[in-house]
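We begin with a single chain expressed as C-alpha cells, specifically the form predicted on its own.
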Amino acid sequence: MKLFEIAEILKSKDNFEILTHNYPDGDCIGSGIALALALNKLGKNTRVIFTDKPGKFDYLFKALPERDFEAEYVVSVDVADEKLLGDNKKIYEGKIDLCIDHHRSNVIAAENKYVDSDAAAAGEIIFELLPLLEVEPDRDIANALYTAISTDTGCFRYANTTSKTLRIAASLLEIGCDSGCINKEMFETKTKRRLELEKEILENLIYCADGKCAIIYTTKAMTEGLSDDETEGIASIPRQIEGVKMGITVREKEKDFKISVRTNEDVDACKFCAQFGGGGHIAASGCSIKGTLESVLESLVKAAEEYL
C-alpha cells in the first residue's frame, strides 16, 4: 500500500488501539505515542496498549489523554510478528487491522500493511504520515518522533542513519523538541548499579571466530532488582570492540533466552538470527532461544564461527 493510502483509512476510523511490541524500546514507544497524538489532533480516540512501560520514557507517556471507548480499529507500530505481542499476543492474535514497520522481516498478515526496509525508524515513517493526515506537529509529537529516531539510530551514530534521517531530526527541533535533555536521558545517563552490571558482565565476556564476534550475558541473578531502563543499550556493548563483526547479548528472561545481535560492516545480523526464527535489520536484529545458558552460550558460538 502507498502512505497516502494508509493515510486515508486512518482518517475514515474513530476509535484506535495502537499496539506495542514486548520490551519497548524507544522507537515503538515514541511511534506509537506519536501515531495517538497525531490521531487525536484529528478529534479520534486512541489507546496505546504495552506490555511495559519503562520508566525513562515517562516524559513521553504523560503526553497520552487517558480514554474510555470501545476500540473498533487496531494499529501495530513497529511490530514485525505477532509473537512479539508478549502478554497481549492472545488477545490481538489475527486482529491487526493495518500494520506500519520498518523491519524487512514482518510477517504480520494484516488487511492493510505499509512496510518502508529502508526506514531508519518507524518514527521517520510516522513523521511522513503526518502531513498526509494534515496534522501539524507540536511539540510533544517532536519529543515523540525525536526519541523513536534517535534510538533506533543510536544518537545518529548508526549505519542506518541517512539524509533524510537527519533532515527529519533538524525539522523536529524546528518543532521545539527538547533534543538535550533526551539525548541525556536516552544515552548519557547512568545509574550506578547498571555500571555495576556492565562491570559484571565484562568480566564474562566470551570471543570466538578468531575475535571477529563477542558474546555478552545476563542472567536473572545478574539483573535482580534492575528496571528495564538500567538494562537498556546493553545490546551495544559488544559491537563497540576492536575488531569485532558481530556483537551478541544473551539476556535470561522467564522462559527463554532474548538475544540481540548488532554486526559491523557487511554481516547481515538479520539472516544469522534467521536461523533461529527471529529477524530483524541487517545491522540490528533478534531472536529466542530456549535452553540452559551453557547450552544456548554453545549453539551461538557454533553458529556465530560458520557464520564468520
The other form holds:
Protein chains: 2
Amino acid sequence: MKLFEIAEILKSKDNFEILTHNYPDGDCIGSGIALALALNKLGKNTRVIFTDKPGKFDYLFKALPERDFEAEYVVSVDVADEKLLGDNKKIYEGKIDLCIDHHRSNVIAAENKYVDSDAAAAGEIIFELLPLLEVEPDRDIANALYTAISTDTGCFRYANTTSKTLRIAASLLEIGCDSGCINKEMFETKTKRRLELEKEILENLIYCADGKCAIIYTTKAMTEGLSDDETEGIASIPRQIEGVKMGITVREKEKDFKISVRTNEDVDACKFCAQFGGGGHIAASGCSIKGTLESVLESLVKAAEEYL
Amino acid sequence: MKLFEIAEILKSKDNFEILTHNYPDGDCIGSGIALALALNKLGKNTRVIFTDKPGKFDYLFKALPERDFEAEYVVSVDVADEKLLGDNKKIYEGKIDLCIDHHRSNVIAAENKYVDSDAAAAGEIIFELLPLLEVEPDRDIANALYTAISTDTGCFRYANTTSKTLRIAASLLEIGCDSGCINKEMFETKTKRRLELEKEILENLIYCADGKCAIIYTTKAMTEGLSDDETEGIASIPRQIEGVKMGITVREKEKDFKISVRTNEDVDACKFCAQFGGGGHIAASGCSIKGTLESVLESLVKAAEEYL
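Return one more block: the form predicted in complex with a further copy of the same chain, after the form predicted on its own shown previously.
Now the complete complex, all chains and molecules, led by this one.
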C-alpha cells in the first residue's frame, strides 16, 4: 500500500488502539505516541497500548491524554511480529487492522500494511504521514518523533541513518523539539550504579570465534535495583570492540534470557537470531533463550563459532 | 566581516598555509583539509600544518596532496588563540592573515577574521564557504566536513547541534560521504586496551562539590601504549553521571596536565577554565596545569567547590 492510502484509512476511522512491542524502546513509544497525538488533532480517540512504561520516557507518556472510549480500529507501530506483543498477544492476535513498521523481517498478516525497511525508524514513517493526514506537528509530536528516530539510530550514529533521517531531525528541531534534553536523557546520562555495572560487565567479557565475537552478560543479581532503562544501552558495548564483528548481550530476565545481537560489516544479525526464533534488522536483532546462564552462553558461543 | 568577503579574499590569493590547533581534533583536521581541497579545486596551492597527525584520521590525511611551494597567505581554522598553535606558535605568531573559527572565546588578532560562535563546528563555516568559492564539494571534501561536524557535536548529540548542522550533514551524506565508516571509526570502535583503561578510570573516579562535579584522571602509566586517539573520548565520561554538572578529565602529558572540562545546564566551562589560562566553549573547554597529579587534582577540587 502507498502511504497516502494509509492516511486515507486513518482519516476514515474514529477510535483507535495503537499497539507497541514488548520491552518498548524509544521508536515504538515515540512513534505510537506521535501517531496518537496526530490523530487526536483530527478529533479522533486514541489509546496507545504498552506492556511497560520505562520511566525515562515519562516526558512522552505525560503528553498523552487518557480517554475512555470503545476502539474500532487497531494499528500496530514498530511491531515486526505478533509474538512481540508480549502479554497483549492473547488479546490482539489476529486483530491488527493496520500494521506500520520498518522491520524487513515483518511477518504480521494485517489487512492493511505499510512496511518501509529503508526507514531508519518507524518514526520516520509517522513523520511522513503527518502532511498526508493534514496535521501540523506541534512540539509534543516533534519530541515523540525525535525520540523515536534518535534512539533507533543511536543518535544518528548507526548505519541506518540516511540523509532523509537527518533532514527529518532538522525539521523536528525547527518545530521546537527539545533535542538537547532528549539527547542528554537518552544518550548522556548514566547513574553511578550503571557505571558500576559497566565495570562488572567488562570484567566478565567473553571473546570467541577468534575475537570476532564478544559476549557480555548481566545476571538478575548484577542488575538488581537497576531499571530496564539503566541497563539498555549496554548492548552496544561488545560490538564496539576493535575486531569484533558480532557483539552479543545476554540479559537474565524472569523466565528466560533476552539476547541482543549487534553486528558490523557483512554479518547478518537477523539470520543469526532466527536460529533461536528471533529476528530484527541486519545489524541489530534479538531473541530469547531459555536455560541456565551457562547453557545459554554455551549455545551462543557454539552458534557464533559456526556462524562467523 | 561577511563570509562572501572571506571567499573573495581566498579567491584573490594563490599559495596558502592553513593552521590547525595542537592536540588536533576532528574539527580542525577536517575543516583544514576541506578548505585545502576546495582551494586546490580552484588551482591554488595549499599546505595544512599539523602539530600531530592522529592515526584515526588517516583517511583524511591521505586525501591531501603534498605540494612544494612558497606560502603567501596564512589561514587559521578552528584556532581560538595563538597559544593553541603549540610548537608552531613561534613560527606563526602574529602572522595569521585570516582567522576562521567558531569559538566564542577567539582572541586571535588577525587582519581578517570570521568567527561564528553559532556554528557547531568550524566545518559548518567551511561548508557554507564552498558555494561562495564556487566549489562543488566532492566525496573527499564531504568526508572531511562530516568528520569535522560529527566529531565536534558528538555525532549530533551535544547541545551545539542545530537544525542547520543536521541539514549540512544530510547534504554531506547526499554528496556521498562515508558516514557509516566515519561514525564507526570515531564513535563506535574501542580497542581492548581502551576498555581496560575505562575500567581503571572508573575505579579512580573522584566526586566533589556534593556530587555536582566528577573528576577522572589518566596518568602516563595508565595510558602507556595507548595513542591519543584511544584516550580521547574519555572526557565525556564524568559529565554523563547523573547529578554531575561539571565533568573534569585530567590527563598527564609530558610537561603538564591537560584538563578537559565538560558541563551541563547553566555551568560555564569556558569561565572555569579561564581561571587556569584556558578557554573554549560554554559546555566544553580546556586548559593546562603544571604540577604533580596530587596538586593538580587538589587545585581542581578546590576550584570546583568554589565554582559550583
